[in-house]
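In structure tokens, the next block holds one chain alone, the form predicted alone.
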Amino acid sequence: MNNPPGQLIVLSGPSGVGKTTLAHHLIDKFKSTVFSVSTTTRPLRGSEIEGVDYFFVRREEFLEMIEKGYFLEHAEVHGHLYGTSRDWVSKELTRGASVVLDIDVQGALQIKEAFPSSILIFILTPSPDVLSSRLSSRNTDDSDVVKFRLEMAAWEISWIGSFDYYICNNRLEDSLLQVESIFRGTRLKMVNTSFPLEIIAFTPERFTGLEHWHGKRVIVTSGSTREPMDRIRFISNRSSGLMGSSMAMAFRDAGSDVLFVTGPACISGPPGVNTIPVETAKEMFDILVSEAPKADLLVMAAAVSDFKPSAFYDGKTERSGTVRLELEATPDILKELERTIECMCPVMAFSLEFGPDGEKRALGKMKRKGASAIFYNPGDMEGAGMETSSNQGILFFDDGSHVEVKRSSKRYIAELLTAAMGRYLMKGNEG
């Protein structure tokens, strides 16, 4: 198993307000924490160092940077650019150190669209007297510019809801034994950690197999799909993402290189795997198509939405007496893919079925859609299929094997079902 992907924490909020203290604090009290140091067009100020609290450019390097996709972030504040290395931070999370970024609010709201898993904490004085007094005592802008940092503030404290923790920095004992709380309490989390080893433990034949994932390159789909019949309105399914944001963590757990490709749902990709949001079936396949083979395994949890409206409306539609909506079937993902990619990577998919006759169904689609493996699991048994933490099913192989799956939380049964995967291609590696 791998180490935990690290944490991206984000401390934001108006000038003066603390943020950069508690940040450098999370720094010297946790081991394998770096600081994120921001580049800026700004010019250095006091005892600034450069390459320490900043990197200094001038603005047209900047904007170059900018044109080359350099930052995951930038934005300008108060007159001047910064922005933060997207490679940078990328190879931090991967090899398992936390980053931690003190930036403006502008800032924090792109990183949260970019890394959805990214935390952030917003910082505030209990008043804005004491915002003003502790401007002006730093000595390093004129009044002017306090006066117009302060009206920015007033915008700025707009975007809080935005923001996954609010700590009032009024004495700073407190707040830094808040941020270290969140910090903690972050880190426990099981989205942001391994897949627990006492737990394998307890079973370790069952989580044979895991070890073959290490070093591959593995695609997970998730979510559903949204086919749009007006700027407003679509056709879709309840798919949570649960189960195909379990399968992106039990892969990277393994070790794998994992591209999470996600529809809209109510999970966010997790921390440690490269996500690629999407909005239609047709949308998925595009990125399918380009990244599949280059992959080792392609696992299709998403629920893709099986039809779209025949036509869309660019605006919103009117309610008025009655709507007919012609609908036609969207493509067939899988089935496109095995008909358009020469050498396509094995794929694992997943059945939900409904009725007596849902195995011979889900069979039926494994061979219809060149599969090698597919977990049919039955929706109309209690806690299994959509809207649910829990899952159950069958793993079916197509040399006619297959592995039984008792209901459970969905994150165990990813990983009995990366398990199961990796035992089914070492076998056939073998042969």
Given for the second form:
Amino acid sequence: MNNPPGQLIVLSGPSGVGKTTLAHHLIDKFKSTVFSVSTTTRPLRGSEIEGVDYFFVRREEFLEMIEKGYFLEHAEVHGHLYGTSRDWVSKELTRGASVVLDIDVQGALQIKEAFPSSILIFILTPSPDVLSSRLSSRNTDDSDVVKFRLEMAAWEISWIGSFDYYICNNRLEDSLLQVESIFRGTRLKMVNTSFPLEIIAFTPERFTGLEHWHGKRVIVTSGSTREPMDRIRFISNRSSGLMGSSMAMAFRDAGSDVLFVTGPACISGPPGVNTIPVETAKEMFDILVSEAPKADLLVMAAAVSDFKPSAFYDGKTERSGTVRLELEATPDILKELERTIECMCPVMAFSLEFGPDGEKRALGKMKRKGASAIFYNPGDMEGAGMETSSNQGILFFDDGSHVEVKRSSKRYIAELLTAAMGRYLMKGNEG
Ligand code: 5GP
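I would like to compare: after the form predicted alone, may I see the structure of the form predicted in complex with guanosine-5'-monophosphate?
Whole complex next, starting from this chain.
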């Protein structure tokens, strides 16, 4: 298997709370972590070293770098620009290192949007007085700057609810232990990590087939699509994109080259996969027309919106009286692909169904769409379908066989489905 990609750990909070000390503690303690050296337009302070503390550039250079898309995130903090290198972070994550960022709150929020699985930790002092005396004792800034930084702190603290963890940096020894525990914990989280090899060893028959995916090219679609009625409103559905991103992670960890085509529910995609964000069913279809012929498998986990407004208004529909909205069906992506592409790759479809005939409908869909397999998840069962982190159901194959999947996390199920699909295709190749 490939090296599982690393984690993004973001330490944030007001200036002077001790973020840098905690960040460097993680780097010293864990071999697999690296520190992201930011670029800034702030002048170099006394003992700072170029390339170690920051890369110092002129404002015009920074603005040019923004233009060229150099930054994964950037923000203006206390009158200076700061930014994190996109390429460097993505290279480190792909080789399996965890990247520790010491950045401000605006940057942390941008990172969370781009990498939903990143871990945001907010660091705070026990009181404003402690913060004030820490800032004054740093002796790096004059008293006006200290006053301004304290005012900024109140604004930054107002964002604390968007963070995953919070550390009150009172006694340093305690805070060091806390940040270590958070890091250790994230490495054991099912949703982020590659699947534990120990479990594969215990239940080998359920996981044989993963090896089939090494070096294969797999497309995974995910999330809902949005079908606009005007410039700000759209028709969509409740899909979170979690099943799709879990599938992408499972194929990635099995060694596949994964292309993740995702609707706006999950815009960034997991680290280590190539992500193409799309908005509408039509955009998703257009990408698949050009990509599917080159793939070894298309995993259609996306919950494409089945309907779209018949007309688009290029503005904002006024709120008055009654607005009639006429809907029409969006293209059935798989059926259209079958028609359009001469040499279509095998397809694994997903089917969320309600009611007693759900299973029959799912089997009918598999046939109609020309899929090799379909994962039927009964939407009326507890803990299955959309807006939940678990799932359950039956994976049907077009040779009449099936695999039952008990209720468990989407990440675990993704691993089982990936293995089962691999076994099925390996069997086909032998026969
Ligand atoms: P200082 O100038 O005191 O080193 O940092 C000022 C603030 O900028 C701190 O809150 C620090 O965490 C933040 N910062 C440093 N590098 C970056 C970066 O790359 N991006 C963002 N958004 N903030 C940063």
